[in-house]
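Take a look at this single chain in structure tokens; it is the form predicted on its own.
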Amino acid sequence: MIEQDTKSQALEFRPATEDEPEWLYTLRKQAWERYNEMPLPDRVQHLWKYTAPEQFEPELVEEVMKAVPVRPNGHSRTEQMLPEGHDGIGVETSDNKFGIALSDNATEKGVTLISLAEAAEQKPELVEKHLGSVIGSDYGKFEALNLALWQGGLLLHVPAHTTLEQPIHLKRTPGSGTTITRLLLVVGENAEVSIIDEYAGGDGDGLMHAVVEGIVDNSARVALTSMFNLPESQRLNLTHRNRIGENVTLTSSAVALGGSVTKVNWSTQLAGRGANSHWNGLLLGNGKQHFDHFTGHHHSASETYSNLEFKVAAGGKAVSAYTGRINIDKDAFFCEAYQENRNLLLSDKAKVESIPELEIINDEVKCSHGVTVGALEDEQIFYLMARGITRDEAMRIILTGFFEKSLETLPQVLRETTRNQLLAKLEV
């Protein structure tokens, strides 16, 4: 790996292209030099202390960067039809091809769902804005890679006062080799909208590193389901940070079953006064998948709520950390925040880890934490069984009643299909 560093170090960053603004080059070039200074993540840091980094650094680099974003141009789209009971949909596969479509409410209300380079031509006073303004070059060493090299990626724009009743389901499909992918979310004040954010599909061996930036403003309603459901040829690293205003709030789901390892660093910053989020995942992981999650509420404003449940099950050889982090500041008095992970070890070699930390700076504040690590209990196991039910039966009972409450969360249109991956996971 040492010699790959240093290949990359000495590799000059490829010139703009046509049509490429002089700020979006002048920012990925930076983001890029920034790449190369930084180091990897040390294993020490409790970001990284169950996954190493080393297996997250793209092989070909030179490749990559020659897989410039998509211009303008028209040839990155390709005819989407849109699913009942949505409001949009955007498709980005391995190849860089775009399927997009929006309702016609969706039209009339001027939201805005294209590929992010399309939208640096199109929209540059709203991206230039806001591009890396939530997570940049400086955040850590992937992040500046992501910065510099993305190569799809998308922005979903919804205005002011706009309210959208049915999801809008974004999905990226990573290739063999490495793909690079970004979202920005722009909510404005007083909108409402439900947003699906979904990686899944894949041919051969990848490594997938993504970037989600949201933007919330004032009083806006969002719902948020990010859906982890790779092949377990695949490895993902993802980063996502939301930053939300004034008496927004942010329900979030997160459901995690697929790849050989998924590294997840999510967090929200409540930078308003009355801010709330909310926070619900469930993970299934058998083999010998990794999954390693970091979640943040950052409280820097007054009179803010956060809540977060984790429901992990892990059987095989699998391995699920999971470090939960709420930082309260100084000055943001009459917070509350509370976050729950409760784990179900579904064999003796499957393992779990879970780490709550709080950094809290003053006292006007209501906070809790808890972790539970358990075992399926042999009593329900034995009552279900003395009713003539099978012990596999019996034990797809018990986790799907574990995980109920996680999966009424997700938007209605995800339900079924989710409850049914579950089950078919479990047979396995």
The other form holds:
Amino acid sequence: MIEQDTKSQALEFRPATEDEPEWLYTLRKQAWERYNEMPLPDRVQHLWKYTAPEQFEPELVEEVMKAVPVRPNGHSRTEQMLPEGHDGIGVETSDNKFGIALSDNATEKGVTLISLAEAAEQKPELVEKHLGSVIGSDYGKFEALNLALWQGGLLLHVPAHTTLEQPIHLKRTPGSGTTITRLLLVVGENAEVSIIDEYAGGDGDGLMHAVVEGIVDNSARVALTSMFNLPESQRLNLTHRNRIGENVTLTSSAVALGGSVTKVNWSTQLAGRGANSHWNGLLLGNGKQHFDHFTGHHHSASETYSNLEFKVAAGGKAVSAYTGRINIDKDAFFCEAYQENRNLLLSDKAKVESIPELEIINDEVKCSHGVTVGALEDEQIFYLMARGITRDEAMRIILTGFFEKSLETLPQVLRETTRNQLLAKLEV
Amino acid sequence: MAGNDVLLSIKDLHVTVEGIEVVKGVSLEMKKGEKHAIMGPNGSGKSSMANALSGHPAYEITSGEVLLDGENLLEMDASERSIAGLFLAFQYPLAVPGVTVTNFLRSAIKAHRGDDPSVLRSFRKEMKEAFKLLEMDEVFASRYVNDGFSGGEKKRFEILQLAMLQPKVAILDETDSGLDIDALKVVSKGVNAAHTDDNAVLLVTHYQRILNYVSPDHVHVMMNGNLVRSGGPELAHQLEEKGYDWIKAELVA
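Please supply the coordinates for the form predicted together with its partner chain, as a counterpart to the form predicted on its own shown previously.
Below is the entire complex, every chain and molecule, led by the chain shown above.
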């Protein structure tokens, strides 16, 4: 590792193009320096206790640098059909092809969905203000890498007082090498939007580093669905953080099904009085899949509310490690924070870990957390079998029931397909 | 009666649970159209027998023979026993959160009759009728199975399943326990409606109360893992009057 670090330090960090804006080059260069300075994450720290960080080091940083960062003239647009029932779609592949389509409705309302490179030129006021403001280069080594060397990436901006009734689907597909992508999500005051943030497809045993920065202004209503559907040869390291303002309602869902190693660090800062955040996740692992989820609700303002429910089922030799943190600051009064994690072990060789972490420096709070770990109950299986249902079918029915409440939190357009994906995975 | 009228034939049944023998050589025969009651004090082994017959994994049948309409029941797992025509109304029905009553019933019906479109077409209608029979509100169709049901609602739902699945032999494991008189009447009405000349019902109960509404042809008394006395309906009344101690005393003497 030391050898590699020296090597990457030796690489000269040049502007991406001759006309790269000064502010952007400076921001990226500083991040690059931070990446090189910082050691790999300490495994004693909870965040990396269950997952070796080495496997997220890009094998050839030179290669990554060559490909990165692509300016607008370096990537191409492909034709993209807008699927029915959507107000927008943004598809990004590892070879820097973007397929983006917005509904007329979204375009008329001034919604922006463009590549981050285009955005740096066309919307510098937004990008300069927000890029790296929630997840900066001090956040961690890989976050610094991301800020320095993002290749693709998207900006989604929903202006104030804009309501979109149908979801905007963003899909990132990795290749066989290292892909570094970033989503900057800016939602204006009193706007309403539903976003599907999907990581799927691709072949080869690639590595994807992704960052999602969400800045949500006062009184906005945002539904954010994260879908992890990568093939079982791909590794994903995602850091997703939202900062939400006064009276915002953020409803997040996560569906973790694919990937070989999936490391997700999700957090939300409830920064404005009266902000609400609900998170509902489901995870189904099998084979040798490895999942490591961290969630954090950080209450920095008074009268904020968070609620989190995570359902995990692990079969085969799958591993799921989950750390759920709640922080309530000293001057954040009358907050409520709830967290529940239920785990089902579907085989003797599957493993789950669940670690609640509560840091509450205020007495005026309502807070609870709960963890359960268990196998499917024989009694329950017997009940279904006594009605003529085979053992396998009984287990499938009980498991889909286990996930049902989480499925119901998904946008309508995803519910049936996700239910079918679950069922297909349970067939294995 | 001819031999082929025998629906359930149990010979010298022995059952252990966690290594302890709880059923110690029960023999019983039920014919088409019959209603039998097995009565006994707590811990006599009657519920263990019901569970073992249905294929509960915690109850091991160590010896004996059980034929259901001529088929060897002991070679089948619980789901195969159900398909073969055995039904157990559970003493403690289990909740299946996230699974609606409709989906649960549809899966059971599909398992029994296949998924031919005609089966699924008649399913809704049959379910509606079953709800009416058990005097259950149709909102239950979209509720999760036994999740948050009251004791009485759970028992009604058991009998609703009995009515829909139309088994050859239904075993009712203390279906009457915990029911108020109105619920008991509704449940009994359901059992009587499901009972025909071609099937048989085995009531397992501690009390004589349900026998006022579902009148059995044969009453057996179970104690300490065995049937110690068999008779007609009058035996149930004697038990109601004198309690189980009376038989215990006779057995000792």
